[in-house]
Structures are given as structure tokens and as C-alpha cells.
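Given as C-alpha cells, the chain that follows is alone and in the form predicted alone.
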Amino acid sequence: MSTPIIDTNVFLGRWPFRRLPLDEAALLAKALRERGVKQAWAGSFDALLHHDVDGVNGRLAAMCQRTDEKLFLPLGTVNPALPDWEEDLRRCQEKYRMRGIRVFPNYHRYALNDAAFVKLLKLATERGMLVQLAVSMEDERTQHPLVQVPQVDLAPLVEVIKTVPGVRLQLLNAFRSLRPDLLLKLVNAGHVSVEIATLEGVAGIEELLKQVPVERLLFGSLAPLFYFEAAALKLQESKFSDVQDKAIRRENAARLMAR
């Protein structure tokens, strides 16, 4: 891969319901690095079972700055849910200098319409963060049977959008349940860009870049509860100019977080 990747879609922590090879920081680094990844943006497996948001969200970031600090940046978790979650989202900007957040509504169990969801956007916008937005973390067929998490229902999404302008908001993991219409919706409905982690079938990306801008495509592993591998194999298998090859591997992404 001679063109540098920003993988917008890692992890970092214990997978809580089994161990993963490339858990521990220092491994994942090393293998990212080797695959050619410049830039990692991370977030917390704890962020999605622990109510203390704060201690998650210092742990990552300590943890970025410990192993590769040029590699790892991370985002940090608000759940909207939780009391006094304002805090938590002042915290991730102001003491641990994110750029971003990552959300889990259905883990955190609230709808996309809520009004607390749609405070955080706008709050988020007004401090210039990203906000990612993780659809699904694991197919509902492997799931612990006492932990069984649906997918996020993205339909209420697209008129939120249009409420809070210049709101910038990446999907992860968001392939296994959305539909081309709504992806077109969401897209144009405000600034809504995706990650090819989850996308599946033939020429995959290829047929997506028939749908949407490709300034919409972001490279995403979902490393390391999948194999990076497979999302290098998204980028080789279909047929797409080097323009858009670029844009895919990093461009859109520096574009993005430079907002």
C-alpha cells in the first residue's frame, strides 16, 4: 500500500466478551504501522458497558499517549443518557484535547430523535468536534445471550441532521442495516460521511461510489475485533481511479478532522 491510511474506526481495551489478538496497544500499533497506517482513530471497548465516562474516556487517552501518540488519536465516549454527560463532553475537549467523540446508542439504549442526542450534537458542533456514531459493534447472531444489542435505527436521523447545521457526523460499522435510500438521505440531508468496515459484497466500494460522493468514504477497519485485512482486500478488489483510491485511504479523513 504506497498511499498512507488514516483508519478512522479502532479500538483500544478488552473486548468484553472474549479476548481479541491485537488487544493490547502496543501489538495493534505495531501491526497497524506495518500495514501502513499513519493515523488510528480510537475509541474505548469500556466505553459500551461502564457508566464511569470520565474514567473511560482519561484511560484513552492515556493510553494513546503512552504507546504511539502519533499514531492513536482518540475519541472520547458522552453518553447522553447519564447524568451531568455536559461534563463529560467539556472533559473530552478542554482536559484531554480530543478532536472528537464516539456514540453508542444502542448500547447506551436512547433513540437518535431523543432530545438529549440532538442537545449533543449541537453542542458538539458549537466546540468544532467530530462526532462518530457506531451502528452496530457485533453481529446479533454471536451475541451473549444475556447482552443482545439491536442495531441503531438511523431512520429519525435524517431530519435531526437538518436541526443542527454544520454538524459533521461519521457512521461505523454501519453497512449490515443500511439501505442504499437512507444512506442517499442521510448524505444529503447534512455533512454524513461512512466507513467501509462493515460494507460487504462483490466490488463493494466500487458500487457504493455509484451512489455517493466518494468525499464521503472513509477508510475503517474495525481493528482488532475484525481483521485489518479485510478492509485493505475492500480497496483492492474493486476498480476506482487512484484520485479516489487516495481520498478513500486518507484525504477524506484528513479533510474531515481539519474541519
Contents of the next structure:
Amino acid sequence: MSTPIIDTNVFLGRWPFRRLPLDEAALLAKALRERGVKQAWAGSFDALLHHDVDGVNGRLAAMCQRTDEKLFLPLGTVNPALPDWEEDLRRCQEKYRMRGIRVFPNYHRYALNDAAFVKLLKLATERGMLVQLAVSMEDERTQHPLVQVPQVDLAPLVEVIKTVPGVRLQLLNAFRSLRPDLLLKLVNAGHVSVEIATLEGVAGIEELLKQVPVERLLFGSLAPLFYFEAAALKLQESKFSDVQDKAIRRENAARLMAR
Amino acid sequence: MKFWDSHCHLSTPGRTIDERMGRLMEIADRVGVERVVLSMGLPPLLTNPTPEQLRKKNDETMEALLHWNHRAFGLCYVSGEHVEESLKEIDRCVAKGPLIGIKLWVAKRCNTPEVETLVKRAHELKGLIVQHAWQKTGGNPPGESTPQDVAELAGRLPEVPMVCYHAGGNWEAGTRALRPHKNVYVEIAGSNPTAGFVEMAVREVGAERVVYGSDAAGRSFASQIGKVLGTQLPEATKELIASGNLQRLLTPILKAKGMTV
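Return the form predicted in complex with its partner chain of this protein as a structure block, the form predicted alone having already been given.
Full assembly next; the chain just shown is listed first.
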């Protein structure tokens, strides 16, 4: 029997541009459970465009608790381009008991070397919180013409990471734009992990493991925006050891969140 | 479930074409891909090839089949920029050679008389006709077809079956553009595995007109198979998309060539 999965990249709520087959929390929970997912780190689609970030985070926490609190682990959003964002960070941890946050620099329009983002990384790290950074959400070629959002430029992150000792950062949906040399620099600069939702190329995981230590690779599906099976089948498409398989499915994520 | 992949390239690593094919099929076996349709030879893929380059690419595709003709089919790469030379390539590679159809990419839009000439010739030979199409938010390069272009071509040649690769890229607009033209098959390769894609395609054009493809090796077999297996569609519908529809599309040319599957 396969190792249970920790899916580090799921979303709740409504994708702004279409309805999705599993965009009801209960349906998503059932589908993930049926596919062997024991824990799903959940952000909110509302976080992309809403200004009332605390409203988003409060609803996310409640939805996770109400639907399946053992499955869904909520990750609130902090937008350092908005006033009083430090309070949002505080509430994420102290009010909603969140263990990490998910940030969207491209939707929220700031660069990774902006002072406010660097401060956010430091404050989150001081609180012992994981930071997930969504590099993209969809292919720029199919975006709504009024909402054309570029991929996050990760280049400044190499130096920024070095200034935040102890940071735990996970990149989500990174592979459309992330080149191998930059990924290597990021992995070497600090504790940066990636997940596989947008990893492409045949035997993509197998190829990636030639460059990146397995400890930095986590399972992520981007469900319900993506079909969950797309990520699950990537584990089957690549050849690696049982130890690596367990690490990617669950153990790396468990260790990252526990630190 | 077995998959027939309508859209593959020789971009797996390898010192020789045979090594590349061996690696591609080794990985295909892991996820149930039984057959693959290749085109455009070795990387780099050329957007606007010269006649000489077209011949070279087709030679490479034919070489790939040498030891793999029990698992792989090949398409003849042609260009509306070079009609006479492309017609000769169709004669060389399809009429007299082992390839089973034509691949049209981005050299010239498909609603032009030049491309129509090539499509008609391929149809005379009962060949599979595939046309790349993307409708890009940021705009298309001059020679790149949109799904609306494919619809225009299909409307002019209603008796000619043809496959629109990528479902037009923007698959929501693409499937609607292609819906009225029952001779057009919607192929799902080469884009994010966005949930709802295949369900919408089936709803709009019917299960018999949706075809699995991956755009491997640049894309993952897995991410594109996930588009089929991740739906809640009936198993029979999934099987049509996975392999049944492509088998049906290929039957005329395979019969004409005396090939069995």
C-alpha cells in the first residue's frame, strides 16, 4: 500500500475565472481522502484578489475546521503591500492557529527584494511559521485579458534568503518559469523547498532529483484548480527508491511543518 | 487503461535517435502509454523550416520508427510556406514511406489556400491531419493558427477529418470555436492539467471527438493523462479519449498501408 500523502498545495473557495469540479470543500475533502491524502495544506482562492485579507483568513480557518479539520491545514495569506499587514500575520498565528502563510507576490504586486516582503519573511521566521510563495497560478497564455499576472521573478530571492537565517520557504507552482540553475542557487541559499504541481517533462521528478536533494521536494497537486491525478501520476512516471517515494509523498512535508 | 498518445516528440535525452526512443517508450510504459505519434524530428523544433530542414526532420522521424514501428507512428512535417516541397515530402514520406499523416505547426496559418492544398493531399492518402492551434492572451506570432482558423479550414473541407492540437490552447474558447465542425477532433495536449478541461470538451463536442495527447517529452505523460483519469466521466468515455478515438482516426491510413494494430 502506498504511503499516505501530504498534499502541500490545495486551495479552498472559488477560482475567480471558472467553476471547478471540486471547488466545494466537502467534495474536495472526499476526493483527497479517497486518493490517500492524509493532510492537505490549504490556502484560499479569495486571497488572490481580496483586500480584506483577514476576512479571507477567517473564512479559510472556519472552512477547514468545519469541513475536515484533520485533513485541511489552513495557511492564511499576508499581503505586505497592504496597510497593517503585520496584524494579519499576528492573527494568522495567534487567532487562527495557522502554522504557516501563503503569499502571492505577483497578484499583490511587490518584488521579492521589497523591504516589506523581507520584513515579512523575518517576522514569519521569528514566529516559526512556514512561508509558501506562489510563483504563478495559471499559464499566462490563457489568463483573462483584464487580469494578466506575470510569473514572480525569483532572482532577487537568492540574496534575500541569505539575510533571513532559519527561514523555511516553499515555492508553489514554480516550474513554468524556474530554471534549474536558479533553483539550485535557491536551494543552496537557504531552506527552500519546491512541490511538483507544475513540474513538466517526462519522468520529471527523476530528472529533478539529479539536481535537487530529495529532502527539498514535496508533493503538491494544486487541486482543485488542477486534476489531482496529474500530480499523483508523476510519482508513477518517475523511477526512484522507496525511501525517496516516502520522502516526497509525506515525510519531507511532515518534517518541514514540524520544525 | 491503455493510452494512445497522439502528440509526442523526440526530446528525451539520448546520444542517438534510437536511444531517445528507448527512453521515451520506457517512460511511456510506466503510465500505460501503448502507442505514440511522433513528429518534427529531433530538437530544436523549427518554427519556420526551410524545405531542406523539413526533409531532415522527416528523415529523423522515420529513423525513429525503424525499431519502434510496433509502438510508434510518425507524421510528416509540412509547411504552408513551402507548398511544392511539402507536397513532395508527403509523396516521399506518406504515399511511398512509413509516415501516416501530416503535422502543421506555426509557419503559416491554416486558413490559407497554401495549407488547404496540403491538407487536401494528405486526405487523398487517408492520412491523419493535425494542426497546432493556440489562442494566446498576449497575442499570437504571425504564422500561428487560432482555433478559429482551424474552424474556418474545417468549414471549407467538411469531409476532411482533422485534429486540432491543444484544443486551441485557450480550451474554453477553442472547444466552442470547433464545436460546429464535426470533422474536427479536439486534442488535449500541452497545457496545464486544469480541472474541467476534458469535461467541457466532452460536453461541447462529444466524447467521440476528444483525443488524448501529451506533447511529451517536453510535457509529462502523467500531467496530461491526469486530464483524462482525473475526470468523473464514465470509463467508456475515458477509453474513447485515451485511445479509441485515435484508433478510429488512424484506421483508414493503416488499412491503406496494410498495417495492423
